[in-house]
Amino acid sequence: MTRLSLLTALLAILLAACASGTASQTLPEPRIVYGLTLMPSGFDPHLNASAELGIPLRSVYDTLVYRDPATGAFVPGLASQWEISADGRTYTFNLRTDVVFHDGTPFNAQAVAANLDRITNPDNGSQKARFMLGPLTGYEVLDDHTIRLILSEPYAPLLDSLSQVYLGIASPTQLAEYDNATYQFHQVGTGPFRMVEYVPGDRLVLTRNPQYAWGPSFYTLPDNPVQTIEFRFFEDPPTRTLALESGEVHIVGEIQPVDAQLLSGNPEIRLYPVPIPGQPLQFLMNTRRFPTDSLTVRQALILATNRAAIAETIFQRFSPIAYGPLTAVTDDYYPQVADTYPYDIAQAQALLSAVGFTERNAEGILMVPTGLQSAPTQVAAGTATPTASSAGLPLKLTMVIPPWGQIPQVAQLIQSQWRQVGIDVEIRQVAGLGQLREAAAEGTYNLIALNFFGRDASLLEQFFLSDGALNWTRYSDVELDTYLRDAGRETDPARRSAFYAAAQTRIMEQALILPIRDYVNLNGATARLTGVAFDAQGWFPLLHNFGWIAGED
């Protein structure tokens, strides 16, 4: 062989080797980091209530039905179709026959039954899912792919409840193998992603389910789908923007409004503001404690609150002003409540004067006139404990707040605004929901901040029914109870909407809450992440639709 032939042969071998090596190489899978903003006390959707757990787990579990994010209409999920009886007391679901859990367990009616047994078992202490089932009394497994739910009375919110992650269907095999303390580390559903790792306080990792072929109609598969999602915790708000800009995280929610303004000029970042249905940021007024036991005082407080200034200063106009107990994107929101309490300092002062608050001290704070007694502060087992008289003292309110949602900044601005009408405010910040519940039980507050989220207006019941679990206003009213209970049982949409309109009107006529702003979740994501969208509840991303624009990392 000549030298030229030898060189040619060697070159051919090298080229073949290079070609072979190139063909055998695989691009790194699209993998992203998703920032969570809260470390829930538990990640089990059947047992725990945090909205944060739904961000990853919405894609681990499927639900019997879904709500289309664009239309709000109910569409098939694990149930291909359903039928509601004429009296609204039974719901019969025909289930899909082609679904398999991540662990290989077949999905069927018995699996749904096992989930319902777990959720409704009082020993398991479900914080949310059980209550979402309303007056469910039992079920009948009609065959392997048909199940009937039985209610003691009509319950219009049931389909909405069944569309949420808290009633997601878990593998009965895993539920049988693990107890309540350990199941959250081994969760198995039928969804588009599988849980592969959960380290509390550090990370939760999901990978795409390659067998998934039964998603709802609004699930779309991108050209280059994200395969692995690692959720990490960014509880300190300023760290979220820094992590996003540095590339440490690829998507994160609850960005501070000031940071969102700065990010809006960054071409490498996309902002996704998502209006959240449910209740606005609100302060519940204690109607059993002086001076918020007075309707006139409660009305004056709302009139004295410059909500437009709060929306502009703290929320950078990303959030609209709230006017009632529901946000404007919630089903059956009644827009006429917007006309109830315009900002009016003069009217607020006139109302306070009308009930005797006319004298001020050297600091400009109104003095409690002689003859006014403070009302009961605690109600337990039907008894009330009165406090001492406040006559001759400065007019001072106590406001209890949690640390999230810019509520501390809002409270400080309200404190400043109310001083203009002669009201002093003591702000007591607690560490979390548990401490907020403890403060509510004590009853030594005038205002306390709490709100829940949800698409269905029935969430008002627990806050405003006389016996509602979260009736921290301590207000009892037969008229309001009737509106709310009738709305929950009404199956005709128009009549149901009318009941909720009356309930919202009554709540604001009685000035039971100080609404501040409708929630908007400010999400930020790298521009290379495509298909970013959220479900009908607003908080939960449609991870199935996430794609990745390949490029140089």
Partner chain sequence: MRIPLPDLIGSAQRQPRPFAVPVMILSIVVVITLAAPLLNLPDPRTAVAEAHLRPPSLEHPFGTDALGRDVLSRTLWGGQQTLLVALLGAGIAILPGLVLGVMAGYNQGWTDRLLMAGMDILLAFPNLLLGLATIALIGPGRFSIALAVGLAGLPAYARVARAAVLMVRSAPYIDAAHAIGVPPGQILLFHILPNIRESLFSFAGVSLSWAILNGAALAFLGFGGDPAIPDWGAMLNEGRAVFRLAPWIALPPGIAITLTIFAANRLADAWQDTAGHRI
Contents of the next structure:
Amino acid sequence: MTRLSLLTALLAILLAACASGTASQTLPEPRIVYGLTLMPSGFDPHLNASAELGIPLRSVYDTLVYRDPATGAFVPGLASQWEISADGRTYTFNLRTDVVFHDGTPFNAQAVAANLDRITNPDNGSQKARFMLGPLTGYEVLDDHTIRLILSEPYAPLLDSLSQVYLGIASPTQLAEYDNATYQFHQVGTGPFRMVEYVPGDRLVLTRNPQYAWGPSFYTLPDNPVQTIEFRFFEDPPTRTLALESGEVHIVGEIQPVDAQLLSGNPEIRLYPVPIPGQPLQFLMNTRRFPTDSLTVRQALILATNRAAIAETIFQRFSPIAYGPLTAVTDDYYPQVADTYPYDIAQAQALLSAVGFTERNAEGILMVPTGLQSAPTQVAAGTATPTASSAGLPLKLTMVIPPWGQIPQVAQLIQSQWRQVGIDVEIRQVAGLGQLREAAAEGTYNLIALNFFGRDASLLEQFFLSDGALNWTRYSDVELDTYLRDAGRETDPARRSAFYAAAQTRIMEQALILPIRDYVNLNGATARLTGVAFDAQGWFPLLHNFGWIAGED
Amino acid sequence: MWRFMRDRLLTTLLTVWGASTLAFLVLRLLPGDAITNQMLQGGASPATIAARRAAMGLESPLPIQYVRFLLDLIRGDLGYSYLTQQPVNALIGEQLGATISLASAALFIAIILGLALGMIEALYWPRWPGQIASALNVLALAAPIYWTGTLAIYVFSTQLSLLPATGSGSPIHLLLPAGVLGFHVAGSIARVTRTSLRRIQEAPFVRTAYAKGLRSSQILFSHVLRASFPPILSIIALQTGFLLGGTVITEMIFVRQGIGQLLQHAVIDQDYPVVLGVVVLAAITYSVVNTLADIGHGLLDPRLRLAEES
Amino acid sequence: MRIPLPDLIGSAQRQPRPFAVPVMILSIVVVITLAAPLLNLPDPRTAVAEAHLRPPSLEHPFGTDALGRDVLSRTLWGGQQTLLVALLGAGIAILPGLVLGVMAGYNQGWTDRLLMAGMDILLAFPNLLLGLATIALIGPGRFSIALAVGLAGLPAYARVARAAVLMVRSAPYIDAAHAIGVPPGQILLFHILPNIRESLFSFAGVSLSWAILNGAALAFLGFGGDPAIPDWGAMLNEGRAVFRLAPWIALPPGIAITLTIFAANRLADAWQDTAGHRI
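Having seen the form predicted on its own, the form predicted together with its partner chain:
So here's everything in the complex, that chain up top.
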């Protein structure tokens, strides 16, 4: 009896499992599968912080403004025009009057207000969107189609923030109907695609919004537009390439660079390498720990790193070498930093000898001298002061790395390169961002790898302000703080650029980071997919432009 | 029977309580948590983060948090995800079906394959069928899932276009992942089957059966297999538990949803209520499977039943 | 083709399998990996960017990997790591597992229930969480992995030991021993343990394979510590990323793992065959 009922229960569960998931079977063709490379824990752009969520949702929502991916210029979105006050503290947006949400709710200033309320309500615990609004203190609805945002001080990145999916405008009707936990399953925007379903861990399905007629200037409807897109999670890199070849996925990002060789010979597949604005793959150097507390040692480390070899071996030449704290496609990137540190082993060795590393052990590793005295000319960055325990031992640096983005391979190559100048490296690989943060808090590292993405250079603040949340270089410098703070408040583009140029120069003069390569997202897509293009932030596709070449099948 | 059920229920409760308490303590000992990480990534200040943690009850003293957790657990409430604020019950519920499908299909394949390989090796060694079974057995024990999985996708999907590698739409989608996972598990089952079978072959009752003039096949299927089943049952019960570990990698490689993925992300993202929920689920699963295995032992071996009753 | 079912008694009574083959294989594996420092091989950690993904040649008999490291050298050095972690992990699983399992099986009643509930608690702990917890508590690296692998395997070994004890416990000769007043300790040592030896050895062989594979799985999921330290499981995974461009990278560690696991299993078989023959 017991056995029987248990069996019945099991059978029932099995049947239920098999019957699940047919809601999206009848959606219009052409239909494609888009491979995401991470499984975000939450898909609510107002509340969650993942970059991956923007890949589908960028096209579910419209934003008040857009950035033209070609020029970087701000162009009208849901706001047909806007005005920034002379003191940079109020932004007045005139909204389009012809826009309707997917659920039929009309778009207006009250809708924008409802979204701002949701994002800024501390009870909702927004992980990213709230912080993108900077010193926003409130808003004023001037009429049904005019809204004014009020800041406590000038905040230059605001337009860039408002152009991103995290500040996409959702239907106030839906926001009122669902709570924070459930809205992500019932997202409604005004964008070119509407969300059909989201099954966590399995798929997110979008289908085209036939009413869409208010897209930004660079949205163009292709000949045979893709009607339905199913997003699925391809977390294992080798599977991405195999599934692309077998046609199970039609477009997928972050192809392994080595697989490019296999795919480039395949006429059915096209590669789309997209440079990503933001920070390069970089190692932050701990300025409060021996021996990276010495500016000279930090400079020697950059000089001893053969970045060209790394780019060629690991990234198969798809990535440009990085020289500074911003990638070349980021706003206010300062190209002159490129000349600071060429690959020069001799120079690196000379610098190391200059601070007292002259003896080597049998394996060729430099010995930490016992009575190391720093040169008095060294700046605020601190001086090489060996702890009692390291004096007389071989020179060994600790490098903490996350497991993603080929960083482990890069770390191992650097380890080999530095051994040539007599520096040993211990690599500590951790499981994820949380564990990386813990290692950073512990402070027992010399180098730690982390970088964020974003078109606006203000992302440097978190990393390089003395009190920045991610100031893992532990560097504290009034001069650098001033450049970054002034740049954040400056609304004149040319002067802002000058501040950032000074900040980038300062960061590299002080050798706070070891930049390796500019990020390039290597997308692979079937050749039948047309209009493959990405937005100004690099990661997010312009799904509206996606078309399909019909063929025999 | 009553007593057996009562004892089993008690041990189940004990297991669930013990595992969740241990997990609760371990997770609280670990530094960091999902809320802090996500908010830091968004650029929140330490004060904002502390306020948020307090609102979620994470700043209360540990014993209070524990009592709160236990009371919720008794009511069947596993709490809310730090990250998505969804009930953990719902998160697990969404993924459970897919994992049960994968695990039961894999277990089915593993049992059939494991029994077959084990029997063939026990009976035919050192002739060639035994040798082949033995080689397959070693391969099943030696090849990591991530290798057999990738190779299977390459051969059956990319090259031969025979089977879909990814997704979960239909039973056909189950074949590759369940086959790979099942093959992996079959190795252990085959080994124990062979060991147990050979041990029983030597038992006197087999000779008696021959003496009575029974055919080999009759003896094999009606006597030997039955008698050699208890350890096989134990290993199958054990493997059911280990399947959860196997599903983590299988689900990742074959792009499937499921508990394995949920757990892996929760562990790496430090979304501890979800991790705790999966531990509770695993504890219940083990208890149920082991109860079934014990019932099975009793049914197969009358001596055990007598011993229990006396 | 139809293969006739062999005579059941006949197949059981054939010659026991030899110890020689598995012992030889294991010795060769151990000796070669231990000899790695003496063989004048290139440093297993030294990456030579220009020489990456080179096919086997005189200079690199097994070719080079994606970072230009010598695959032969990494295979041999990696063997030391892999075997160490596996032996440690298996040891942590087997010794306490055996004691607890036998105690539970022999005593039955509440001792059994409590011990097995304790084992279930451990079993209910996902491997991943064990990995994370050990790393958080004692830092990343091979000892964390070995401990996690051992703790994961311990309840399994205890369960198998218990099941084996249960099988012989109710046998007539045990009842007889009880009846004539043999003390429980002696019954356990001289009557029960010798009769379940083969199951235990057999499962020890499986445990070793498990330890190798579980260690590899944890490393695959990112709990491995320093990626530069070679290890067969990690090499297999590195080789997997380029298996179509450079199949030579995964082949040596793959063969090494297979051989080791094969030998461990055969050794267990040989034990078991001699035990069976003795009866």
